[in-house]
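The chain below stands alone and is given in structure tokens; this is the form predicted on its own.
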Amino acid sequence: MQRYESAKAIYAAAGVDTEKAIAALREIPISVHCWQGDDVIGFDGADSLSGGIQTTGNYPGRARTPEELLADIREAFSLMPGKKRLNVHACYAFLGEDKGKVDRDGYSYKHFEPWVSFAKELGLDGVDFNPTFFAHPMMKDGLTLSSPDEKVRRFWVEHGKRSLEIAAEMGKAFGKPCLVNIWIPDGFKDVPADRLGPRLRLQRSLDEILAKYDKKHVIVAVESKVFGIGVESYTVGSNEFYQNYAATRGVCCLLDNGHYHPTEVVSDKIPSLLAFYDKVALHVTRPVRWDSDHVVLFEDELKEIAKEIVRNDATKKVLIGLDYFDASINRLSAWVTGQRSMQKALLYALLLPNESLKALQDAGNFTRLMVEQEKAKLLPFADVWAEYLNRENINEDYYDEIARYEEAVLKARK
């Protein structure tokens, strides 16, 4: 408490009130993805990965059936602070009785009401939805949406719908909009022939998943990737597509901080996004030299990121989600460390003297603000993040607890 108070005193002569900052940061929500737990892999029936994406690592103690994964989730989510939601994939569907028998094209709300009762049992903000494109048999030659074959278009274009008719229902379930990203694995190994027709197919695809659905209730996003394993030379669903089919219909873009070319940053698509578009929606995580999803750590776009929602306002209109699946080490260490590396990133960028900092940049006085930006990197950040954590009744050190769930539950997964 004494060392907060000093750091308080410090903000304070900067011009930053760290109590307003504090109760700021515990009303934004992260939507917490809950495939890390398993490697992707889902409740229905597939056992690898496929679709331009992989995780790598063998770690011990993956969550093997939906009871396993909802006691990791339950165990991850009480070392997180602040406000969570939790993102779900269609693969992830509580089939029961249902499977063998129904497949994507035909699941309905009841096969995904138990994540919702699991996510108000948690006090959770509410629930995200994916509809999952990838790791199925009716992926041909590496498509789904923009497939030539009539049969697999159809196919896919209603797994589209019942996941919007899905997530409608987890909106109303929370009485908040609930998010549904659509990103399809589309695309060749080697150089095509044809790149437009594919991607006119691509467009009356999602033209007709979108015809009719509960906007009420329902946020879609659209999202890009560069490349994938197995996809090096043409991607379908491009950036370029996306934020034109956006900007034409009226969703959103969401924004994933892999998905682009090393030399792309999401932090500046961030405002460039936010001049057009009411939301964005991000997928953070953290790509090492290409899309690899390793754990999000708090590093330097992850502070650039958080800022550019900060300082321009956009706290309620940036959705921020995780995404990344690290089999290599503990997965729910994994999870703990993603989600509070989002939080420290929010709450550095909450604790910066911003609006003196645009005021230096508007006067033009271009080396004043370069020392100041400067100077605000030394502030006690950590006191008042040690602080944040003791008002949320959470500990610090969160290895010793990972290492007793682990021993404890984990290891006695054979």
Ligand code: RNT
Given for the second form:
Amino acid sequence: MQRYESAKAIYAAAGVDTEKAIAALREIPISVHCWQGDDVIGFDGADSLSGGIQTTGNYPGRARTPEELLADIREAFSLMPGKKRLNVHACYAFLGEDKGKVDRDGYSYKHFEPWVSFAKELGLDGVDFNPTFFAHPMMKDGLTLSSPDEKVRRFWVEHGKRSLEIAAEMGKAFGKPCLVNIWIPDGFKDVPADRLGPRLRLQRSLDEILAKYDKKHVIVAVESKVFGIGVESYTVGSNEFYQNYAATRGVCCLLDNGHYHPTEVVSDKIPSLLAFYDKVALHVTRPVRWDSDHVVLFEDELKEIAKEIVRNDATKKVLIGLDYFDASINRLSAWVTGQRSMQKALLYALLLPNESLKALQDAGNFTRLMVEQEKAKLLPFADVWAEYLNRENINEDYYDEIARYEEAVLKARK
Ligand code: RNT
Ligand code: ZN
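Just the form predicted on its own so far, so send over the form predicted together with the named molecule.
Okay, now the whole complex, with that chain kicking things off.
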């Protein structure tokens, strides 16, 4: 308390209102991915991941059933401060008696209703949804929506349509739109003979999927990528393809910060897109040398991303989602560390004297801008963070609780 009062005064002298920052942070939802808990396997029959994405590590305790995953989410979410949404993939369908009978082209809301009830029980802000275009036998030669095989392409178009219907119900259940993100793994390991054909087929498939959906309850995003493991030479859903697709079809782009060339940064892409789009969706991750999906940490580029959201007054325009999967450490700890890092970065950005820094830039006073930006880095951020957690009834330390859960619950999973 004493530390907070002193920090509050130091920030006030720098022109920053810490109370306002804390209040603003509380209003920014973070969509937490369900797939960190089970290494992106899901409930609908896959036993391994495919489509150029990979989890590495075999730390004990992976959730193997819907019950285990829900229990882990409940525990992990209890250690995460702030407003949360739950991000669900279609492969996490509760199929019950339909298991083995109904495939992804036949999923309906009833298979996901348990997620909605669960999210309500946890008091979450809503549920987001993703069609799952990977880890499935109907992927042919690594292709889904861009497949030249009409039977394959139709199957996945149908899956996309079903997903939008499911999402509309999810949106209705919370009275807020549900974000549906479309990511497909389609691409080639080696030099293709036709780069346009697959893209034209993808364009057609997307147009078919999006022909009709509930725009009040669903926001659609498309996620581009450079390459995947085993899909190094060509990606159908490239950045240029999706940005133009989104702009011409009135949907939004989802930027995954692991999906660009190593010196490109998503923090710079956010304001570029905000100049044209009402919404920009994010998959926040931490790429180490490639799209490795490491646990998100409180690092410089994350801070830059948060700054672009906060100082452009875009906390309602940028839809923040997490997308990482680490199987080499305790999976709950991975979840919590990543979510808290995002929260920290947002608070950090909210606590900067953004207006006066902008004024220095516009006045061309770059010498003072550099001095002030460096000074701001050492403001007593940690004390405000501690106060925020305190008000959220969350302990700063989460290791002991996770270790307890590991002993009591995870160790029994053999
Ligand atoms: C893959 C994409 C995609 C997935 C999730 C599971 O490179 O980032 O978003 O990680 O849909
Ligand atoms: Zn992603």
